[in-house]
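Coming up is one lone chain in C-alpha cells, specifically the form predicted on its own.
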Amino acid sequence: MIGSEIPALIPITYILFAILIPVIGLWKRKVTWHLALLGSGIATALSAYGLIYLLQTGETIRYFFGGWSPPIGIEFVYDGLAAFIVLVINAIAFLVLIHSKKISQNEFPGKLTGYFAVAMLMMLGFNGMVLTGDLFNLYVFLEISSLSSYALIAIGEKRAPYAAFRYLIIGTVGGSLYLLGVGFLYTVTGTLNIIDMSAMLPQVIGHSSVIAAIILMVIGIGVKAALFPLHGWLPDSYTYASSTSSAIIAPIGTKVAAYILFRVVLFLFGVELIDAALPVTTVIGIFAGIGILYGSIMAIAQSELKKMLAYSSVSQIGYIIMGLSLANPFGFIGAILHVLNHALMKALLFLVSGSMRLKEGHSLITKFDDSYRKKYPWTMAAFTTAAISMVGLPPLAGFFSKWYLALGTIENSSWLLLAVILISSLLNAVYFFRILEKVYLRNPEAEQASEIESPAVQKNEVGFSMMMPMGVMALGLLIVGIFNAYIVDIIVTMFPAGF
C-alpha cells in the first residue's frame, strides 16, 4: 500500500525534482518554476494523504530503507506529530512557490534554475529532519537544509550575502554543537536510533557525557530555532533575502528546528528525565519569555516591514518554545497549534511584503498611507487578517493557540509567563495597528489637500497567481480559528508518553 511508503516518497519527490530542475532547466529555463511547483504540489498531496492514512489506521509507520532495520539501516518514523508538521511545511512551501513566479522573475531573473533546485533541496532537508528516526541522519538533513538556506538568503539585496555569511558562521556553530552532543550520547548508549536511545537513557541519565550532550544539543538546536538570545542571525537574514526566500524560510525553518527541540526534550529524554539531569524546561521557558517581549519591542522600533516581521518571528518562536517549557497538555496543544497558525500568518505577511515591493519598489512602513487601501484593497485585507490573528483576536487562528498557551501557564501557576502572553499581545497590537492606522484612517488635513490636488487613486492589485495564495492563507486563518477544536482533537493524539 502507498500509505506505508509515504515516509520515503515525500523526500524522494524533492530529490527527484532537485535533479530534474537543473537538467531540464539547461534546455528550457522557463519551466523551472513549473517543475518546482509540481514537485512541491506532489509532496503536499502525499503529506495530506499520509496524515489521513495515519488518522484512519492510528499506527505509527516505521520505514526501513532497503529493508535494513536499525542500527544497520536508516529508519524514518512517521507518527502523528511528524505527519502534521510535514503537511504544514509542504503546504506553506507550495503556496509560497505559487506566489513566487512573478517576483522571482523580477528579483533574480538569471538565477531561476539554481534557485528552485536549491529550494527543493532545502525542502528535502526540512522534511528529512522531521521524518528521520536517527540523530545522526537528523544532523545530515539539518546541514542540507542549512546550506540550502544560506544560498537562498544570499540571493537578495546588496547586504544579503553578508547576512547569509553571518548565518553560515552562526549556523555552523549551532550544527556543530548539536553533532558534538550526539557524539556524547553515542559514546554512552552505543546507538543513534531515537527509539533505541530513549529506552537506554534512564539507566545513564546521570552520566557526565549525557549532561554535556543535553547542554550542547539544546544550545545547538536553539541557534537553529532562533531562540533568544541565540537569534542574532535571523533579523538581517529575513530582511535582506529575496521576498520569496523570506516567505518560504521564515514560516518553516525555525518551526522545524523547534520541532527537533520537541523531539529531543519530550520524546527522546522525556520531561521528568531531562529535568532530573538539568532544569532544561525552566531555562528555555525563561529565555522564551524574554524573547517574546524582546522580539515584540524590537518589532515596534522598525520602520521597514520585512525587518519588523523578522523581529516578530523572534517573538513568535518564543511562544512555541514556551509551550514546550510548560510541559503540560495545554502547553503542548498551544505550541503545536501555534506552529500551524504562525506558519500561515507569517507566510501571508511576508507575501504581502513581497507584493508591496513588486508594486511599490519598497516595503517601508513610513511610506504606507491611505492610498494603499484603494490601490491594494484585497492585499490590505489579507494583511489585516494576518495582523489581527497575530495580535490574537477571535475568531482568527492566532487567538486559539495563545488561549491554550495561557491555559498551560495557569495550569502550572506560571503567572509571569501568563503576563508575558498578555503584554506581548498588546505590543503586537502596537506594531501592527500603526500600519492599519496609516492604511485605513486618513489625516483630515491630508484628506482636504488630496481632494483639491490629487487625482483619483486607481486599483493596482497583483495578479491572480499572487493573490490566490494570499487569499487561501487568509481564509485558512479564519477556518483554522473556527474549526480549531477539530485540529486540537488531532493534536491530542500526538501527546508524548507521560502526558
Given for the second form:
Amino acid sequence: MIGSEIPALIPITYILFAILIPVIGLWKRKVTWHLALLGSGIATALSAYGLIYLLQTGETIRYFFGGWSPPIGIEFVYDGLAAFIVLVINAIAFLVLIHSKKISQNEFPGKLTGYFAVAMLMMLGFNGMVLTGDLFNLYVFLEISSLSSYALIAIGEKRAPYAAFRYLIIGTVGGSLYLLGVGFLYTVTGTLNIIDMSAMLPQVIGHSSVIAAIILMVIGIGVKAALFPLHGWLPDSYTYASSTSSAIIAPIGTKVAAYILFRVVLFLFGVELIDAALPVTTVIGIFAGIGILYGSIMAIAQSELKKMLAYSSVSQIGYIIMGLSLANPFGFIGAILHVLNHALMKALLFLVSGSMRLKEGHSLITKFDDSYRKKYPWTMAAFTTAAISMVGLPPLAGFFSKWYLALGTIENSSWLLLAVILISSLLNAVYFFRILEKVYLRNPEAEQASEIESPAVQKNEVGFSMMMPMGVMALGLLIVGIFNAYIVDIIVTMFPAGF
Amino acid sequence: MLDFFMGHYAYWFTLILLAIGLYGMLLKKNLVKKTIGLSIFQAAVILFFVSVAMKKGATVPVKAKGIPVSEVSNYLNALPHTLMLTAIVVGVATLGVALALIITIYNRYETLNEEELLDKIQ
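Let me have the form predicted in complex with the partner chain next, following on from the form predicted on its own.
What follows is the whole complex; the chain from before opens it.
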C-alpha cells in the first residue's frame, strides 16, 4: 500500500512532530510528552512495517525526492541494512521516551516543550543519516543530529553545558573533516550519490585525492563514533547529561556513526578497493582492539554508574568497528547483531541509572548495598539481565554477537583480536559483578550494623511507565538471545557486494 | 618547486586556514576564541569547495547567446557553490549553539577562561 514511500515517511513523521510539539506546547504544555511518544511510536510502526515489507518483496526501495532521479536529485536508499538499523534506533527511542516521563519532570521541569522537540529533530537527523544515499545530504543530517545532541546534552547537571561545548568543538571538527573528504571525492568523481560514486571509484582509487578523502572521512566519522583515540568527548557528555538524554544518545548516536563507517568502507569503497589504497581495515582494527581494552579498564576505575557506562560504550563501539575491520561474513553478522544487542543493553543500563537517580538522587556505585534488592527488586533484576548479557553469558543476547565476532577473528586467524574479545569479557565481568555483588551478596559488616539500627527497608519500586520499557528491554535481550538464528538469517541477506 | 607552490596556492591557503582554526580550538584558553577558531576551520572547508569549483574564462551556468552549450568548459559548475550555501547555514547554526552554550557557562561560572573554569568545576 504505502511500501515504496516508507523511506520518506519516517523522517517526515519526525519533522512533523518537531514542528507540532512547540506549537501545541504553547497551548498545552502537558501533552508534549504524549506527542513525542506518538511521533516516535508512528515512526517505529512505519519502520517495522517497512522491514517486513522489504523482507517480503526482497527489493531495495529507492525513493527519489521530488521525482528527480540521481545523480541530479537526492535519493533515500532503503535496503535491508538501513531498514534494520532504522527499526532498532526508532524502537529504542520509543522505549526511552516512555521511560522519560517522570525523569523529565524531575530533572528539567519547564523545558519539556523544547526538549522533546529537539529530541524529535535529533531522531530526524539519525534516520536521515541512515537512509540517505547522498554523501552531502548525509553531512547535513549529521549536523542536524549533532546540533540537537549538543542541545540535549547541555540540559543536565551543572557541568553539562561545558561538556556539551567540548563535544561541540570536537564534533564540528569531525563533521568538517568528513565534509572536506566528500569535497575531495567530488572533485575526482563529479558525483555525490553513493551508488554512482562506488561505480566510478575503481578507476580513480590510486589518486592521491581519493587517499586523502579516505583518511579524512574515516577520521571525521571516527570522531562521531567515538573510535578509540577520538573518544575524548564521550565520557563527560554522557555522564553530565540528563538521564534521558544519555539513554537516548548513547545507544543510538554512536551506532549510527558506526553504521556510516560501514556504508563508507564496505558499500561505497568495498573492502578490497579501500585496502588496496590504504590498510584501513587493519588500522581501525588495531584502534578498535585498543579501544575495547582501554574502555573496559577505564570503566573499572569509575565509581559513578553513568560514567562507567560511558566508558563501557567506548569499549562496545570497539566491538562493532572490529566486526567491520574483520571484513568477513562472521565479522559483519557479529557487528550488526551487536548494534542491536548493545542498543538494548546500553539503553537498559542507562534507564536503570536514570531510575536510581530519580529514586535515590545519585547513581554512585559505592553507595549501592543489599538494601537495593529489597527496595528495587525488578529494577535490579533488569540490571542483572543487562549486566550478564554485557559480560556475554548465554542464552542472553550479548553472548551471540561476541560468538560471531570470535568466529570472524578465527576465520581471519587474528588471534590477537580473539584474545582482546576474551580479555574484555573478563574485564566486563569485573566491573558488572562488582555491582551485582554489592546488591545481591550478604555483606557481614552491613549485617551487623543493621542488627543495631535495623532500618525498615521498604519496597520502593519505580512506577509502571518506567518499569515497562525496562522490562521490555530485559525480555528483548532474552528473546534476541534465544531466537538469534532468525535475526542472523535476516542479517545474512544484507551482505555488501563481494562477501 | 615554485611552480608546485604557486600552482596550488588555493590549497595551501586552505591548509593554512585549517591549521589556524585547529590552533585556535586546541590551544586558546578562552572559549570565545575557541569558537572563533571553529568558525575559521569551517570557513576553510567552505573556501576549499569554492576554489575547487573555480574555472578560468567560464561564465555563470545560464544559457547565453554566443556561448555554445555543447562546450561545457564555458560554464562553471554551480553545484559546489550551492552545497556551500547549505554548509554556511550549518556553520551559522553551530556558531549559534556554541554562543548559547557560552552564555550558559558564563552565567553559571562567571568566567570563560578554560583553566579557571576547570578549577571551578572541580
